[in-house]
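There is one chain below, alone, in structure tokens, taken in the form predicted alone.
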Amino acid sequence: MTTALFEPLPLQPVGVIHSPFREKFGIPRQPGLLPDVPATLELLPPYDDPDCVRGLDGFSHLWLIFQFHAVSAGQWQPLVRPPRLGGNARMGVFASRSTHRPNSLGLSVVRLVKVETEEGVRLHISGADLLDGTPIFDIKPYLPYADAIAGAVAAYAAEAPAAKLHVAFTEQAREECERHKKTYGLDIALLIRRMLELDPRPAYHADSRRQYGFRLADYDVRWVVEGDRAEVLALVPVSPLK
């Protein structure tokens, strides 16, 4: 079979994501699992022209084509281990949504909350599973008649994952969450609870009382798991990322 030769396709980001997720660990593995998570898509020049988003506010949801920019290039493999299969069973990379892909491209559907066109263009969205700073290459409106297919079949992960852990907070952690909510209006306690309920740990991490941490907003969130209970130990303020 003759191998087709194509010119490389130059990709120019049209925008960048601003989200509370400051590192990969802890981010939900699919969009919509944390529907209340706010994020902003800031369009970059020359795409920050209000004409580019004329009519977009008539759609409730958007498709975003993005780059897994925090994944090292060239690390893809033909076989991957999907977390929903326990991290042991192997599937083909194209039968998965692994971040380690030949072209490091991802696709997410998000809810459009508001279109802001003063001093540039910003799309306020929710339900994104996107790392802060993620480059966006294209935006397409979600079309219910074409994009929601009745009777579609999935070989695995056909249903949304169920909550696995009960989440509790120490007094210090709870007080810091309240301070953040009063200052910024973001219910970070609810966000942490929903993130931990889904148990973001790798499948091979099952040791009791091991302390974990992830960056969320301007905090280092520290937590442990014992049995089916996750306890948030502390929210340690850290310097905002530049």
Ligand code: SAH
Given for the second form:
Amino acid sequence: MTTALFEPLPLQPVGVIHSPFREKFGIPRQPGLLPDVPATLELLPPYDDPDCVRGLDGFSHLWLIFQFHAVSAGQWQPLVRPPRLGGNARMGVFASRSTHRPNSLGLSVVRLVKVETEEGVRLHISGADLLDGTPIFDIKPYLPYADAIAGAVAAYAAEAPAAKLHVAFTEQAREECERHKKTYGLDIALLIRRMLELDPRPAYHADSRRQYGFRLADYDVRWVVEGDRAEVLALVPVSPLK
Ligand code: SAH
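I have the form predicted alone already, so could you send the form predicted in complex with the ligand?
Every chain and every other molecule in the complex is listed next, the one we just looked at coming first.
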């Protein structure tokens, strides 16, 4: 048996994601857990040519192949602790969707909302589990006849994770959400609710009563948990990270 000596594959991003998720913490662990979150995929030169996306608007969903660029390269281990197993049991990296993997490549299916080709090319998508600034290496149309497999088995991740926390907002947080919705049209309260219902805390924090925060759109969203109730304390405006 021979071992092929493959050349490294030089990859160049074809596009970049603009999303409200400004840090990893809090992002749902698969697309579709937040089907309505809007994001934009901006194609980069020389791929920002309308010819590259001709015919794409006839597809409702896309596969995106991307780099987990906010994970340090080379940090992968053969065994990982999938959050779905409570962070205790270990599974093979290739039996998981862990972000720490050889080649740091991710795969997400998203809904295609609109193809815009006025100036460059922008794909308006929804449901992406992607950090703002994620480099996209390939885009492929989702093919239901080939990609949707009825009766497929998914061991420890058979169902979407259930909501774990009830979510409440302080008056101040609710008002800030209303202001944001009026200005930008994004129902940020619903987004925060969905993110917190899934309980993004690391398993080993589950009992602590500390204050948490994540960057979402241009806010630092502050929240606490007591028992099975999360409370959003405030949305503190911050200048965009860049
Ligand atoms: N659907 C993808 C991603 C699963 S992991 C796949 O199966 O390959 C999902 C997690 O990736 C999110 O919770 C988020 O924290 C993390 N993530 C998203 N974009 C990232 C990026 N650019 N760099 C590092 N981590 C990222």
